Every structure is written in structure tokens, then in C-alpha cells.
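For reference, the chain that follows is the form predicted alone, supplied as C-alpha cells.
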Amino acid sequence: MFPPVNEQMDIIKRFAVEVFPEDELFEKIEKSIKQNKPLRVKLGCDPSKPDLHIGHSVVLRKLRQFQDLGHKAILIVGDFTAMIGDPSGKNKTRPSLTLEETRINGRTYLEQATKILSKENLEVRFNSEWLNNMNFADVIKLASKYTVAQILERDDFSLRYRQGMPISLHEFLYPLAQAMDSVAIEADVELGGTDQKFNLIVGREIQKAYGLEPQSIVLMPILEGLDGKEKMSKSLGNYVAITDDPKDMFGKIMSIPDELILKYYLYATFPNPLESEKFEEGLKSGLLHPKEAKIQTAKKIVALYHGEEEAEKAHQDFEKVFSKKEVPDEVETLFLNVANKVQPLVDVLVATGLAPSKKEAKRLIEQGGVYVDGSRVCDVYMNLDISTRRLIKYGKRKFLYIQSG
């Protein structure tokens, strides 16, 4: 049984930022409901990276609503698409990526998405199925579809063209490919984030080309990151991991500026109206502290992916080290085999993998934020004997203990 119309609407529509055209997902959820058949319900995923982050699950958990309403679930890797690059808000061509690359990276992102969407009611569908078996005269019929004044309608498109910036024809290519996807699944509804509204509209318009009825649209607001400025990226390093530990998920939560944390907290958790009130309505009043807020929305954040106690052990493990002074409860000790006790501290940093490189581990102890048995250290060539247990504190939240083996 589905649940009536409007209540399925209310739900649709909460937390999108617009549901268009309106009239027609309200009739298509209405024949649903008459003819007991589930609408299907498409999202596509770049499988150009390998890992998901927090600002993907805001349109995952709107899939997950709809799977919850009784709908079922198309989740779409782009296996193919992947290797012509989304150019999606970008001001210059993307790489490439082999088939083989975006697959492996497809597969990781399926095995992510699951701690979101349930499998009962999911279809996982690579569009190389149809899009690698299309012939030159296949795209040809596909490119005569739709016209270059249309394809420079889109905003990147048309301000690279106006600044003489390289446009190669295939990224032309990519939002019709992306419109194939809808056709191949006979998709109902598609979601994305507000900007791939371009690409959704496109899929309407092949939809309707090849005689089937268009797609509704649910556009959902695109998260920025811990830096308050850019779209959270993992190339930027600003991002929230879904697979992030406890500790690491929590405290990059703690580090967000102030103005998101209602945004955090509304959209990578979706909480029911009740608490949504309360919490903006204590934030806006002043009665919510930032800080408690920001504590609030770790918390559930944490809980999502690794559940209530985790999600306090979290809590407690912060407080002691950011709040106490103090040295987490758990912290592991690495044997470093070296012939020589005495080493290059940076070298040490290296070799324990607390930093990725010699330039960063040096930029981060100029900048005062490495310390070793609670000192900061500020000398970049400083050595570190480690013939007895030392502990190293490298940025806000990483503690290990150095000895040699």
C-alpha cells in the first residue's frame, strides 16, 4: 500500500530546493497509487571518485524517501559517462578515465550508497550496458535530438565559449548520454543536486524525442563544505567521508563554521519537522548554543553511519582532547624498525603516514601544529629520539605513539 498522494508530496517535497513540473509528479504518484505500481525513480553517480561524502548523501536520502514511500530505486553508475567527465559547473575539460577506472570506482561507491539506501527495493544499472553498444548512427540519431543553441543555454558552456575557452564536442555529448540513461530505464522521476538541472531537463526533452512520457524533476541544494565556501570536494579536501572513523567524522564536524550548521544538520540528516524547528528556532533565538548545535548535528551525523554509542564515544573522545587538554583513551602505538633511534621528525611523520608528504608535514609544524609529549614544536629540522615511547599529536585530531622495534 502507498501512502495517499499529498502525504507522499509533503515528503517529496521537503528539503528540495524545487520539484518541477509539480503537477505532473503529483499525477504520476496518483496512477501509482491506482494502478499499485511503484514509479522508478533514477539517480545517477560519477563513479569519478571513489568515495562518497557527506554532501552526496543529501540526494541519496531523498532516493531512500522515495524507497520508503514504496517507489523503486534506480541507481544509475555512470561507468561510461565517467569517461566523457560531467563538465558540470567546471571551466575547463575534465580528464579522461578508462572503463576499467570508473568500474572499480563504481563498485566501491554501491558498496557506500548501501549505508543509505535499502536494498529491498534497488536496481543498480552501469549505463555502459546500452551506452557501449550504441553505433556512430545511433549517435548521430541521439545528437540530431537537440541543437547547439540549446546545449549553450548552460551556463559554463556558454561563459567558456564567450572567454574563447576550449570546448571539446564530446562534453557536448555528456548531457545527451546522460538523457540515454532515462531513456534505456523508462525513468519516472530523476534526482540531482541543483546543478545538474541542465542535465535533467535535457533528459526530459530525449525522453520525450523518443516517444516516451518526460521525467519530473527533484532538484536538492548542494552542500558546501568544512571550509564554508567551496562545494565540498574530496579534491578539495574539505569533505566529510561517509566511511570517515567516529572520531575523525565528529570532529571534522565540529571544525564547520557557524553559519552551516543549520544547513548540516537539515540536510545530512533530514530530521523530522518537530526537531527541525526546535533546532533552528534555538538558533535563531540564541538559546541553542553554536557550539551545542555543532555538537547536536555531529552526533546525529555520527550515529547515521556508526550508530548511538559510537556516535557519544565520538562526543566524549572530544571533549577530552579539545575541551580537557586531555589525551584520548584509545590511542595506537606504531614500531618504527630503524637502525637509528635519532630521527628527522618530519621523516618520522612521513614514515607513520600522519602526513602525506615531507612539504606538508613541514608547512604543518611552521603553522604550530605538531607536538610531541604535549610540547609544540616549531623547528622544522628538529630530530626525534625515539628509543623510548613518544607521543605525537599531528593537527586537531590525529594521536599516535612513536617507538623504535
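What's the form predicted together with the RNA like, now that we've got the form predicted alone?
Coming up is the bare chain, nothing alongside it.
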């Protein structure tokens, strides 16, 4: 039923930054084969931001691999922990949410996650199930298992402490709460991004403290955002959402700096060894042009979420709009219900929602970023007759047909 240990280890280790303790994991897999019992593989998710992007997909794909090996994926929706708000990475305390909010977000998360995960071998648990039932004595018992010095080892805590940034006391409880999840579901393995290393290790310690066998840890790389500087995140706006439409997905990936191409190719698509070797060598030798490499990457990613056909279309569109400066195949038509068919262009731009304000619209016109029917607008106070259909290009990539009616 299960593939042999070595084969499993190879698959698990591929694309992972760190897998430890390796020998423990090896034994666990051996045991699971012998007893014909799947491993319980935990992945925590944060429902405070339910929109998944391809940064999340890295770890989700890894979890999927575990599923494909016959193991049980246990997705923990951190509805309770989201109320605390993991400060990880950011030096700011996150706003906490109510339980209901996190529940709703959790559903959205799940919906998106199953674009990558299999629905079989999948168990979904909300951590309020156990965390919400702990009383103060339970919390004290849990907190007594860890020391201030230990918790301060966490990079971002010590950094914030040194910089005089605020750390609320409850933030210290976050890693402990997350560790309780591992206790509650008796995780054999926990997956996470490298930024989760500390939390996952606390999980091991706390499991031991509660008389359980400590989980093994698989750390996946963190995908940088489109800017190539910060980690991909929604709040930074440097992300590719897995629900993005093909065009956006394609375009966004084309905008990554060249240095990021390989990383995206590998971690967002999990190519097989043959493919990745070819790709890597092509890049290194220069036989594969960076633009071409990017196109391949973009196509592959789009295809994962939308299929080959859409990927091809997105590619065509991209070439059209950006290389040939033409109009894309499909442009939406907006009918404006207005009394006057001739109006200042600026007003039209605001009415369509293309521009957030007249000032902004004027600015863009002044800078030569607005086209009507293919010709650049140079008069800020131009009037536009919309009794017939007009094509507006606003900025680099917003196209819209507009007509009164």
C-alpha cells in the first residue's frame, strides 16, 4: 500500500529546505508501513487572511505529496489562534478577529486549499475545538512547560524586544497554542514555511511534555513576492492569488525580477527532476532566455490552476498587449447610464471606476497614460461623446469599452 521508505523520504525531501530529525521520520515511516497505518501530517493555516496565494501553495503541494503517499493530511484551521494573531514576520501585532469571522474565513481557505489538496486523506479541524475549552488552569499548566528565555529565542520576539517594539504578553502564547494543536491531533509530522521553524519546534517540546512522541518537521521555502524583496503576502500586495484569473496570474509572474525565476519555477510548480534539471541548466548556460523562462514558468503556473488552454490564451494576450501594444482579445463593455452623452473625459473615467478621483485621472492624462480609441489623450479637459462605443485605455493594462445606455 505504501511506497518503500527510501522512496518516500526522497519525495518528502524534494524541494524542502529542512527535514528533521531525519532519522525519526525514517523510523516513523518504517513503522507506518509495517503497521499499515498512515502518518498524521499536520499543516496549520491562518484564517485571518483566507486568500491563498502561490506562496501558500508551496507547503500545500508538499502536503499533497504526503497524501499521495497514502498519509493523512490534517489541516488545522486556526480559528482560535487567529484571535491572538501570530506576530510572525511582521513587527506589528495583527488585529485579532472574532471566532465567527475566522470560521467564515476558514471555509474560504478550505475551498481554495482543495484546489491543491486531495479531498481524500484529508481531515479538517478547527483548533477552537480544543483551545476554546481550556480553562485558566490548563493554560497555566501549558505555560509552565516553557520558559521566557526559550520563548525569547524566537527571532522576531528578540528583535522586537531589542528594538523597543511592543510585544503583548498574549503573543507569547501563540507558539504554545499552536503546539497544543500538535498535542490534540497527535501529529507525526508538521509542515510549515521556514518562518515557522520556531513554532514547530515548540510543538515538539510540548508534545514531549504531554507524553507524546514529538513530531517530525518539514520546512518549505518561503516564496518571495513579486517585488523580489519581501515574502509574498496579501497585505504587501506582492502576491499571485490562486484565484487570480489567468491573465493576471500570467502578467504578475512576468513581472518578477529575473533572479526569482528559478525559485518560482521550482517551488510554485514542483516540476519533476528531469524538467527542473533542464530548466536550471538552460538558465545557467544562457540557452534559455530569461523572458522565455518566465513565460514557461508563468504558463506552467497558470495551467496548474486554470488548465493548459487558458494558460496559452493568457500568453497570447500578454504578447498582444505588452509586446505589440495591441488591444486584448476580450475587453469588457460598460454601459453608463448618464443624462448627457457628451461629458468631460475625466468624469467618465471616475464614473467607470477606472480612476479613483478626478485628480488622479487628470494626472494620468497629463502623463500620457490615457488613450481613447487608440490615440493618446493630451487634453485634460477633453469631452467625450459616448453615444457610440469608445475604447478607453487607462494606464498600462486597463482596457474598457464604454457606451451610454
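Predicted, not measured: the structure shown is a model, and the values here were computed from it. Rigid core: the largest C-alpha set superposing within 1.5 Å between the two forms. Residue numbers count along the first chain shown, from 1.
Superposition of the core reveals a Cα shift of 2 Å or more for residue 395 between these two forms. A movement of the C-alpha atom of residue 371 reaching 2 angstroms or beyond is seen between these two forms when the two forms are aligned on their rigid core. When the rigid core is held fixed, the Cα atom of residue 344 travels 2 angstroms or more between these two forms.
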